[in-house]
Amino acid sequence: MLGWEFPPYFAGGVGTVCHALTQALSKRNVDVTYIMPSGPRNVHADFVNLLVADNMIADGRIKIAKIDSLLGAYEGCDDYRHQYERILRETNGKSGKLYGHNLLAEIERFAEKVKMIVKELGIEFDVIHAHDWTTFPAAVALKKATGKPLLVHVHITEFDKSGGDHADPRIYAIEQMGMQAADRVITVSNLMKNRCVNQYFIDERKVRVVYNAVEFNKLPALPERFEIKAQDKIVLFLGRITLQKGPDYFIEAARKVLDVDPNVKFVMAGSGDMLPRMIERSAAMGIGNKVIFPGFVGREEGDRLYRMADVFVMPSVSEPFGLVPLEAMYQGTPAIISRQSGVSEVLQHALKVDFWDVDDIANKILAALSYSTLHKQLRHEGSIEVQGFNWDSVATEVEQLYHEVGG
């Protein structure tokens, strides 16, 4: 399995997704070696005795085998150069790092990283398993060496992360190849097949829908008293702050809210290339004062806001799946999400709504907060809703389809 991030290392829901996945797989005797370009160094040895040292799955079948890279989740060819050209002033000049400034030739020796280590260690496999677009060369050089079946799993594409209007072509170029190499393309939602299809131009007989599940560590913590609720309801947005999230439908959304409910705190958590932009466009429509930015949270501190909220929105433009309404609902909050996303083709206990229609965000943002019989009835029926989400059975549908490609 080829992938970039695994938790504790992680920029997103894909290596909370790989995290999950493999490990539900060995628990039905898949041996999974996972391989992946380098985080930080200071996270090295934790991240590797988490896995090998069976702490995070008792029997070890996962190994992992790490190229120092400067590769990270989400990034396209301008955000790693700028990265590395940060890395270059601040270790004057030396970054310590494999990898050099040109990201698409450093996916490409990834590639060549992949196959030498495979073929030095001697990694015996049956299948291929690669996670979105800078895995896809050295996947498709894998399968070139071995002749090993390969699948490839698309979580996002180009078009998702731009909104849906354009991409990259140079990215989808390898997007594009990476599919049309594999045996079985596996995509979290119908809206990411149809995008496969329709604007990849993929094979719709070999695109496999694979619903994405949420990992839950523990049980949901027990109701706790927030000084900010004596006064205020929460509405919480948690997520990358970029385009194809939708923030500026969330701030739109709000500022029609308090026209009404000048009593709701809007909380934007998350960083990303949005965040002046949208703490500028609260300031300017006045309510600066009643929306709070706390910046990148980890994994504890988004479960304790989940359970602080009231109500949890997703506005994204163009969601492949969506877990942080799972991660939310899970915790007793009701959620609204836009039916842009691919989690809306399963949710039943959610509201939905059409990311670019503010008024009706807004509208159902105020109907959560203000009838307490629909939003006990969201608690209750979204909590045990996101229980049957079940990352066992997810691995029973990859494992199935190891077994179609590989026999």
Second form
Amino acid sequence: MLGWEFPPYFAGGVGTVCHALTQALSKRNVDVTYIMPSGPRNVHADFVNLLVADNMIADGRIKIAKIDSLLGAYEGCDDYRHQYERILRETNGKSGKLYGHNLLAEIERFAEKVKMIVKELGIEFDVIHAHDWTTFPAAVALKKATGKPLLVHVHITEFDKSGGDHADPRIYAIEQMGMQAADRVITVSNLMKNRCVNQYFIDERKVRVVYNAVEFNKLPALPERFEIKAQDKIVLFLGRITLQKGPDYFIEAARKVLDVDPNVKFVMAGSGDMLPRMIERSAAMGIGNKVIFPGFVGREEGDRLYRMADVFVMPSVSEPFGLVPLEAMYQGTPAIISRQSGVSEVLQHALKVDFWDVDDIANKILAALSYSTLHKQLRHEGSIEVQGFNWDSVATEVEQLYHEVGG
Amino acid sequence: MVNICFYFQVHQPERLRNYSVFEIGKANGYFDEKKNDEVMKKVAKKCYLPMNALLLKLIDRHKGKFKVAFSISGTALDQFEKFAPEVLESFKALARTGCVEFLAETYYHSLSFLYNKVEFDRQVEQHSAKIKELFDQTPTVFRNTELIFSNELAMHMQDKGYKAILAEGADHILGWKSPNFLYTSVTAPNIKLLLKNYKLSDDVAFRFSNKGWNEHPLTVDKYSKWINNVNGDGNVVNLFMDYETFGEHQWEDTGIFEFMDHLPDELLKHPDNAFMTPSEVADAFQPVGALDVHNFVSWADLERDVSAWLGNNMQQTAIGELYKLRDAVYATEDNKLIRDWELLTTSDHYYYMCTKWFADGDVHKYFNPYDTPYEGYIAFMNVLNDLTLRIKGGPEETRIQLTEEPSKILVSADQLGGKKRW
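Given the form predicted alone above, I would also like to look at the protein as it appears in the form predicted in complex with its partner chain.
To see the whole picture, the full complex is given below, headed by that same chain.
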């Protein structure tokens, strides 16, 4: 399996998915060797043979005669990594800055390294499973070298990240090349499947939808008393504050809700390039004292926010899957989700809205806050429903696909 | 001999719009006229018109030997008048043949029997008056919404002078007994019960086009044999189904119309067979036993109970709050307001809020104009909040207060200008 990240290193969305998926596959006795480009020395997981390409090379476990010149830039690569992390922090992953020439070079280098590592270590495998475009060149090179079947797993495409209009043609080309070369394309929703078929012109017969799941490694915490709730009800947004996540629709809906019920506070957790504008916007609308911006929150804090909130809103403009509402529901908080998200294809016990329909978002927020029977029903049914989103069933489906391609 | 008793249910609800919280206090129209118009015109074209034409042809062809019964809800009749008057005319033509019986039900296809008997009686009377007006018949046989039945209903309808009631031939009320005989109720010995033969009914209504069914395709020949097999072991085969089975649930290309076209020919080849209407069955036969049905039974879902409408708290809250407003609504003597309230009693609104999808999900989803049951509940409760403000005579403050217990806003009769009639 080829990935770009693995927790705790770059614990972003896809990394989390790879972690959970490899763990669940190992429970099904599927041996997974996971190769990623770079990471800390101590990265380790007992359920997967985890190989960090840079470390392998730096430790001398891999001889690098052939591509010395390229790897001469190893220092630069490290710089790149720092830069990557810094930009990731600052922009929360907005594509423009993040994926520059450096990254394209890095991707090609990773492809070379992967081929070498597999050869030098004599790694045996039956199937290549590659996550998102950054690993596609490596995956395709490996397929060519070994003749093994290839599955590419599409978690997001350049179209989703760029809002559709400014897709980077170089990235698009790599994505398309990977999907074309693959024996199967796994997408995380029908939304993504249609994207692959309609925007990348991939034969739909080889595209399979496998929905993501959630890692529930602990029980929801006991009810907690939140001072802020003595007077006000809480509506929560949690995610990157970028165009893709629709934060502006959340603020617009907040104003409409407050027109009807002033005893509501809106928490917009996360960071991103649209954060300053959102702060300005809420102040300009005269609801500055009603909207709270706690900035980026970690998993623990996030879980607390879910529990504190009376309703969670995900107004994403485009969301390949969308794990956050499942996490909110797991903590017993009803979710309002945009129909333009992959998860809305499968989630029954959530309120659904069109992200642009601010009136309807406000309408549903008010209903969830005011109609307690509705709130209880969503809370009860929702917490049962999310249990069904478990990685064991995802691993079963993925393993089935391995067999399908002859692995 | 075997008698075949066809009863077709015709119903269309007046569906609600997605009434928004921001419309509360504005008394905008609650109902989705556009959608209701569209659905009515579509079903008229696919089902009501072609099927009525076929039935008229069959009655004509068999010179009075082919008979059927209908129960048509008041909300469907009103929408025929409004959106598809030609459908109403075709039902009138069927009525004039003398071979079609119209049954009694609640005007609004409601669950009023479970919530308010006074309202129930009003709606049944309102419906009978409409049937008399349109079809020149006074119904003598009753069928409750979705065949909901119990001992209590049997008693009630006996007191009202009805001769028979239609009910589901559910296993749990029949046990080893056959649905192909007439029964009575332990609490109402004068009432006769016609029980749906759910197997033979559902063979047509649900399984007709199901390619996974081992009897598929269902031919006239095969089906007639199954019915003839009842000969000697029953008086009547009650085939009760939604009228929309023909052309809407089972599309025209499944061959359902050809099937119905030839079925009477085949069945009437047997000299002992006859078609009868429910009141004829009630007059012709005596009950072979008395049924004791303490809990409500219906024809819905696998459970055959009322859980499709009242199975969760949202459904119970919504309907409970609606009925709490009843007396205050009538006290306003505002006919438009009363009519809106009545239309909210229609059972479909609660059916849309059903969350027990997983076993019966397909059927529920097919008929549901909302994405999720929660949306149905939100629209309904927003409407109820608006309706409450209308009872009060409009919002007193500019700010509306959204509540799940709108009845509590009606503090005293003084707010209604001293009208204390309820």
